[in-house]
Structure formats: structure tokens, C-alpha cells
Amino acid sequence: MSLKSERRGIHVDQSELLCKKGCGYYGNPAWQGFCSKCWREEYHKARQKQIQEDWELAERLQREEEEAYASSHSTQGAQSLTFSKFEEKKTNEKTRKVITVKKFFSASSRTGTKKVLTGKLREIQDVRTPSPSINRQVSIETDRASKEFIEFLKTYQKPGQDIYKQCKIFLEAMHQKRELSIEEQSECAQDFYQNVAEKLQIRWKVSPEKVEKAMDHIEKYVMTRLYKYVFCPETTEDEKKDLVVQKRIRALHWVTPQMLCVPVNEEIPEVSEMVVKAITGIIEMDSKRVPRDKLACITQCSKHIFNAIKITKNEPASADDFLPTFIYIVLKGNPPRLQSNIQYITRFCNPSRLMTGEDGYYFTNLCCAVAFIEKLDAQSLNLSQEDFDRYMSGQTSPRKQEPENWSPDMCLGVKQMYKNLDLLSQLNERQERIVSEAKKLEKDLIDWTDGIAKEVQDIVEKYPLEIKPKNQPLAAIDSENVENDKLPPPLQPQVYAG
């Protein structure tokens, strides 16, 4: 799906939300643009091809090994007979394994298939020892879900008993298959959903409305128990993707509604309340254990967004207004474990909910919003690359424009907060100028010191200083010095008689 960013805002063609195979259902970036049904078909084709190639390689290697073994050990007739029996037994065992594996990975038929799940479940019934996890102490939420499920099935009588039995067998099967990859476990869950729905419609002649309601209760019952094992498993990179998205959203904290062309005025108290409710809804998604409940949080968040747009514009919101506002809500809320929740819904939700209806539409938009955030750049926000890099690095933040007229109902605390933010932005700019000038002054001082030192060195080299030896001190005239022997004697006073 390609998102287009224009001056008027973010726009995505509604046709791009649909499955790229043209079936009319909603697609999903996690399924490479396919819907749940088409993606599973493509997945099965690729998987069957890979399995066939692996088995052909294994058979060729086995055949080469057997030929080498036969050529080196076929010396006597009795030994040949024994080897033939061994080879026949080994071939039969290998054929049985091939048939079992192919049957396990074979794609279930979409129409008229009523015995696929029954056959698999009968094989699972051969397991005599129940899973210890099934017998563990159930939580309060799990116990409550069980009671609600049993009460609901009482209204279905015989079909209800069959549904409950199949659910118990499916849970036991899932606990036995924990060593499988999460994709394979997802395939098992999707096959279970489809076969139960088909059985209700074909065998028990249940109306589509009741089938949908029954599937919601079945999903709640089984996923409440499996949540601990299939949500963000350690064998996947879901947690790593969560951290990457969370870090990305934190780095984009400076994005304003104006940059995304969001048609929402948070200064209106009713609109601000709707925005808060939308953020709360998308954050609460992580606290739910059932995929349907997580979808309900997304749907509730989306409805609050539509109401906020409607109040702001005094007219119904359009799809072009909804997506940028949804992106803004995700950026502002930074929901925990966002990618894990999306993957969990994608893998284990009733596929009919994701392919059609408002739940599927809103979930597809959430996937588009996350994809846009991951690829968001300067052009998407109508910014220069220089400003975008400065904002992303945290060197500065875009200043919030002071509103010309404050609403009389505006909270004083909010007004003061905006003023403080503006003051902090100004102080930040002033600090940047001071640091820049200080660095410039430091450079000038270093250059001046180097210049003076160079001038002194040049003068010293041009006029070298010669230091002469110290002169001998002059001897006193009346001292006893041999060098003074040739001097005339000192004058003696004479006395004249008068």
C-alpha cells in the first residue's frame, strides 16, 4: 500500500485498502497486501512447494545412501534377503511419514469441507495423557470466560455440545503443538475457525448472524487460554519490532497536527475530550487478551476520532481526514507493544472480522498508520531536510504558535503550559546561541595564542640572542695583589715644619 503525502495532507486511496488480488476484502500490510483468505492460499502454495522440494531432496539422498549400502553389503543370498525385508520395511515407514506430513500441511478446502477438522481431531484423541497446562489452576478471567461460554452454548443445545467438544479438543491439540512455529499455530487456529463455522452453517443449519455470534464466543473462549503462549512468543521478532516502533514514535514527539494537516482543534473542550478518549482506547488495546476485544478498542478509538473531526468541522468526517488524525493519535499515545498486538490480531482473530465490516476497515487503517510512521520523512511533513534532521536529533523543536485569541473556557493550566513551552523554546534557542558564541570565542583565543607564539618565534629566529661570558671583577687598588706590584706606591702624607 502506498501512502501519498501532499500539501493538503496525507491521502490514501480507498482501493489500496482492499486485497491486491481483487477479491473485494480488506488487505493488510502484514499479509503483503492480501486479505486473510488470499494470503493463506498463497502461503499454502509456497509451503507446499517448499515441502515437495524438501521431500524430493530427502528421497534422493536416501536413495543414494541405500544404493551405496546395498552395493557394499550384498555378498550372500541370505544377507540379500534380510536386507530386502529391511529395505521394504524402511520404504513403507518412509511412505507412511510422507503421507502423514503431506496430510498435516495440506490446505483445507474452502467449500463443502465438513470432515477435515473431524479427522484431525480424532487423531488428536489418541493422545491418552492430558496436557499439564490444561489442568493447571485457571485464572479468574479464564474461569469467567468458561462460565460465560457454557451459558452461551446452552442456547444452542446439540450444536452447543458439539462446539464445546471441538473447542476442548482444539485446545489440547494446540498445547501439543507448541513446538511448531507461530505461523503454523496460526494456520491451525484459522482452520479451526473455518471448519467450525462451516459445520454450523452446513450441518446444523445455523443462521449467519448466529454463526458470527457463536464464533465470537468461541474465539474468546480459546484465545483466553492460549494468549499466554501465542502472544509475542520468544521465537519471533515481535518484541524487537515493538522497541523499534516505540523508539521511532518517541523520536517523532515534536510532530504537530499542523504538519500532518489534522483537521482537529484541541482548543475546543469537546474535541480535546474526544482526543483523550481516542488515545485511551488505543492504549487499552494492550490490556485485552481476546483479538476481538483488541479490535473493539481500535474501533472505539476510531469513532472518537470521527467525532472529534465532526465537532471541529461541523460536518461528517471523510476518509482523507481520518487517516492523518489516526496517525497523530498513534504518535501522541505511543501504544505499548503495538506491533505485537497487530501481529496477534492478524494471526488469531476470526478472519471474517478482518476482511469485512468496520472492524476490518479500522484495523487496516491502523496498519497503514504504523507503516506511514515507519517511513515518515521530511517530505511527508512538508519540511526541509535540514529542519527534519534537527528535530529528529533533538537539537531543537518547532515552536508552537501562540493562539491569537484564547478560548474563555480554556483551562488556565493549559494556557500556562503553552506559555512555559514557548519560554523553554526561547531559552533553548538562546542557549544554542551562547554555546555557539562560546565555541567561536574559544577558537579565536586559540588562534590568537598561536599567532603570538609564531610572531615571538619569528623575532627570536631573526635576532638571535648572544650571551657573553661574565667579566672578571676588578681588584681593589689597595689590595694585596701580585698583579699590582708595578703600580706606584700610594702617596704617604708628609709633615712639614713650619
The other form holds:
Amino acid sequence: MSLKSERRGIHVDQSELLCKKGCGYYGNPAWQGFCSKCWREEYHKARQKQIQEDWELAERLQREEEEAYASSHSTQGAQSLTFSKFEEKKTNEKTRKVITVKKFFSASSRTGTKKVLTGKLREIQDVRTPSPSINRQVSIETDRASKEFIEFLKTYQKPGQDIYKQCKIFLEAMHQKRELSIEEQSECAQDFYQNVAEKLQIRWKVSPEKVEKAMDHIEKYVMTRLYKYVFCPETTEDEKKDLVVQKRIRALHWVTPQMLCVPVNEEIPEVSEMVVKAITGIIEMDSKRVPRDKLACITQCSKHIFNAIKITKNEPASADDFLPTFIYIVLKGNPPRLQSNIQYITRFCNPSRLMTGEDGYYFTNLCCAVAFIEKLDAQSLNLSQEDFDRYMSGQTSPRKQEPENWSPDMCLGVKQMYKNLDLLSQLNERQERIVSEAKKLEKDLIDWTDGIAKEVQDIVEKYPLEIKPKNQPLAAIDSENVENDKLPPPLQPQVYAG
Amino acid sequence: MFKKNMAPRRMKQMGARSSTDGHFLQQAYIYKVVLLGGTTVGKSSIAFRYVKNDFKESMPTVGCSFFTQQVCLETATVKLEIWDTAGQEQYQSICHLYYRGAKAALLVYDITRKETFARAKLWLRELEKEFLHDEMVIILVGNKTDLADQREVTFEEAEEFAKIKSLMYMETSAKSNYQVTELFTAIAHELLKQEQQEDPGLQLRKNSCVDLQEPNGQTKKCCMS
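Please show me the structure of the same protein in the form predicted in complex with its partner chain, now that we have looked at it in the form predicted alone.
Everything in the complex follows now, all chains and molecules, and the chain you saw is the first one.
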């Protein structure tokens, strides 16, 4: 057939008609020369990539747009803002789709791309690794953070714009630096904090209180975005250290408050409640993204500890009491990724916060607690080396030697178990009560029905229904009364069953 | 109120120590002061007495190990941030974490117990490992003068030691409120004096580093990282 067509002079080459992929089927210009099947495959691939890229671009555009929005002081509501963003994103998606499809077919497309594009591609590769659901979660949170940030910057007017620009430059710079060691990235972040704060104060003459507030917001915005790249990065030993600490704390499970001279009596319910709260606080630290939020968790935990000591001792606690208790709480709680968190805070928190201030003080205490746990030996627990070794190897536990001291209060888990058992028995009791009440109700109902039936029976017997022959007297009246028809019907005796 | 006062300190800590100059009318210098010494020498009591006397019943925190106190001097207002530390011997090896970034240290000992004086000397050795002499104001404090009849460390002995090591020296009593306020005022004075000595140099350095695009190497952050 092909020969024939050529001879006839139809100037369509056979190869042009076939699918570009060479699968043997015919292609279609509408599908860029692919057959339907190949086209779908190619399109899907390109589209997947496109979606990722678009997301990046949209985010960037959103940032730019929102910046412009923030600067123009327009009175438009947030709704129109998001809508225009959506529009932009949509049109952009359209145009870019064409570009990538083209790009896909030209071999040289990638080599000639600009720096920005390579950066984007790298981002996509990075983004691809986590599962989509996680990625999405992060994006939502990031989105919220940037929205709040922009809202906040609006109150700063011109300096706000400047802050925004600085943040953007910084984030992009961090992006380029992703390959560098974490120390260098940390340095970069610290320099950024310092420069922004200085600029705000010197160039924009913002009052110190406002600078502080702005710095907090900047940290939040920037670190929410950077968190996944700079928290426990693979290039460091952080994760290994986490595991070492975790194992170490686990091995030290036998340490009692008495050994550490902890002035906390957990037998007092309020105290044990405080201890639980403190443990929750320190564990919660891991779930926060912003260094400052993590610090707040530590401070919160410390406050609970102080309360626990205060209740036990009936006087305000000093550092001599606090540190041992904090160590005890860390041992008891075994907070996840302790080293990673400490390192992350140290590297990326606004440095002034760590060196001074209340948060800094408690953070230092946490560092001390961890350092102490790492170094902990027989001497620091006032034990003999023999005992210490025996406990560490798990041969004996200090508790086993004194079983008479064992009480449900000693272990949180056991305590919880007892509580649960108690609750269960209570529930059981209540259920039984409900069942018996239900039975009683059922019986009552039956009795009541019987009672009614009996009553009815009695009444019926007492006042038997007699149907009297109605004809004569009534008829006699009727015959004389002309308006008989208009009278209501005579009342009939009725039985109400209730 | 507490939060508000933290602001200038932050800026100061951002690296340029004189960032409070010129631009703001009320200067606020903020210094971290660490309390070092064995257990029951009265570290916390000194701080407690000092802060409580001025604040009456209101305490800055739940606990008594972190205090802030403002000292008004003729030339400026100085804010002291007092960090209490655990004095037990087993924590001595980790306490270096506490004095990072500290501008002053109080070496507290109990005049009725010779061994606490020895511990104070030990602390000093620790401090000397971390700090150059002019980096930190160190003050030796003999506490519990109310128990003078049980004194084991004489005033002269301690003064002699302080002289050799060129430390400041003072005796106090947290219990009878003897020289506690004076102690902190002296520290504030000394800190301010040092600040003013350093100031001219800082002033020069400052003018050359506001470029944000290229972070300036001179004003690198503190030693925490």
C-alpha cells in the first residue's frame, strides 16, 4: 500500500504517519505525532513533572504577588488575593505545559536551561523523595506560615516589604547552599538573623520591641520552610547520636529519684501530675518545627518541674534542685530525637535567644542534662562501681532488691494500668446496673399492661354493657319530634385503654 | 514587662555590641551573670534576696534559678540576667555550658566552710580555661557573714587570693541582707566600665557592616554553634 501511495504522488511519508515512538501504530498530529497509547504515557510523565514544577512556581508567584499586595496597601480582601493567585497559577500551568512538552522532545532542553530552572529541578528531585501525603501536609503548614507572616508584615509597612525581600533572598540562597555542610548553612542563617535585625534597627529605626517581634516572625517563616532540609540532615551524625542517647537513656531505666537526689515526691498526686506534664512538654518539643516553639516546650517543661519541686518542698526551687529533676525527667521521658533537636535549635535559632533570656537558660539546662546523662557514671549516682555495672548490665535492678517498696505509684505504666482496671470495673458495674434496670423496666411494663387489662376487665364486669332494645321509646320520641335529625348522635359508652 | 525588656539584649547579642548606641535614647545593656559555687553556700539566696528586695513579693519566674534585675546607674541602665547553676560536685564537669556568653561570674563560697572556698578556687580554674582574663568580670563572694563566729575563711585570706588572681572580692550575707545590693551594683559598674572601654573600637567597626547581601565576617555570631 505504501508503495502505491508513493507512486501516486501523495506527499505524505509513511514514517511521518507512524507514531514517533516507533510502536508501529499510526500517530496523530494532535498528539504530537504519537499514537494514542504512547501519547497518554508521555503526557502522563510530563504532567507529573509539570505538577511538581508548577507547585514551585505557583508558590514563588504567590510570594511575589503577596509581597506586591502587602506593599500596595490595597484594601482588597484576602479572598480576591487568593483568587488572583489561582488564576495566575492556572494560566501559568497552561503555558508551561506546552513548554515542557516541547522540552521533552528536544534533547537539548535541559542543558540550556537557566540557573533557576536547574535549581527548580533539584527541588523537584528533593520533593519527590517523601511520600505525596507528607509533602502535602508540609505544604499546608508552610502555606499557613507564609500567610500569617504576610499578615504580620502588613503592620510593618515599608520595613515589612524589606523584610520580605530579605527573607526571599535568604531562602533562595539557602536553596543554593543545600549541598553545603550544615555548619555553613547554620552560619548563613545566623548571619541572616543578625543582618536583618541590624538593618531593621539602624536603617528603618524600628523600636527594639518591634524588632524582636519581627525576628520571631521571620524565624518562624523561614524555619518552617527550611525545617525538612536542615533538621537532622543526612550529612551529619545527628541521627546516630539520637540513637546513642536513646539507647543510653533506655539502659539507665533503673535510675531512681533517690539516686539523683531529686527533691520530688511523686506520691503526692499534684506532683506526679506535674511530672507527667513536664514529660509531655519535653516530648512535645520534637513535634514543633520552629526553634522558638521548641524552646517554648522546654520552658514549659521546666515550669512544671519547678512547680513539682515547689509542691514537694514547700519552698521555691533553686538550681541545685532543678537540674537533677530535669535530668530525671529527661531520663523518664526519653524524648525522641533529642540530639537532633538540640543541634537544630543551636544551629538555627536566633542566637541571642540561646545565650540569654529565660528560654536560653532552660535550653542550657537541657544541654547540661543531656551532657550529664552521656557522662553519667557510678560516682554521679553515689553508687559503687559494682552496683552500677550490675544495674547497667541488667542483671539486677535496684527495685528488685526491695520488693516491699514496690507500689503501683512507682511506675507510670503500672499506675495507668491500675487506673484503667479501676475504670473498667466501674464501667462493668454500671453496665450491670443498666441491665438490671432494664430488666426491671421490662417487668414494670408487663405488670402495667396486665394491671390495665385487669382494671378494664373489672370495670367491664362492674358495668356490663347492656344494649337495651332501642326501638319503642326512641321511636316514640322521634315520631313526635320533627327536628330529630339535627340532634347530635347519642353518646355511647366507650372504653379507654389508655 | 519582662518580655519587653528582653529586646535590647537581643539586639546587643546580635553581634554588634554597641547597636544600642546613638539610635535609642534609653540605653539598655544586658549582661548575663552566672552564679557558681558549691551547694548550700547561698548562691540562690543571694540572688533571691537581691531580686526580691527590689521587687517585693513578685517573682520573675516560678522557680528561683533565673532572675532578671535592672540596675540604674548614673550613666546608663544595666540589666542583669542572673543564671543560677547546680552546685553539686557531679555537675561540675558539665557546668561549662552555663557560662557561655556570660559577662560576669560570681564565685560564691561559705565563710564557715573551708572546703567551699577550695571549690570556688576550682571553679576559677574552670573559668580560666574558657575565658581570657579581660573577657569576664569575676567576683569572689564570701557569703554568710551573719555566722561570723563560725568563720573558717578569713577576710584577709580571701582578699589575698583575690588580689593575686585580680578578682573583685566582697563579703555578703543573704540572710541579714548585708552588701547584697552593693555586690550587684559593683558588678554592673564594672561591666559598664568594660563596655565603655571597648566602645570606641566597636563604633568604628559598626559603620562598615550593614551590607545584607554579603554577610560580614567580622560580626560572626556567638560561640553556640
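Rigid core here is just the name for the largest C-alpha set that superposes within 1.5 Å across the two forms. Residue numbers count along the first chain shown, from 1. Just so it is clear, the structure is predicted and the values come from calculations on it, not from any experiment.
query = Hey, does Asn428 budge by 2 Å or more at the Cα between the two forms once the core is superposed?
reply = For Asn428, whose C-alpha is compared between the two forms after core superposition, the shift is 2 Å or more.
request  = Could the core-superposed CA displacement of Lys439 between the two forms be given in angstrom, to one decimal?
outcome  = Between its two positions, the C-alpha of Lys439 lies 62.8 Å apart after core fitting.
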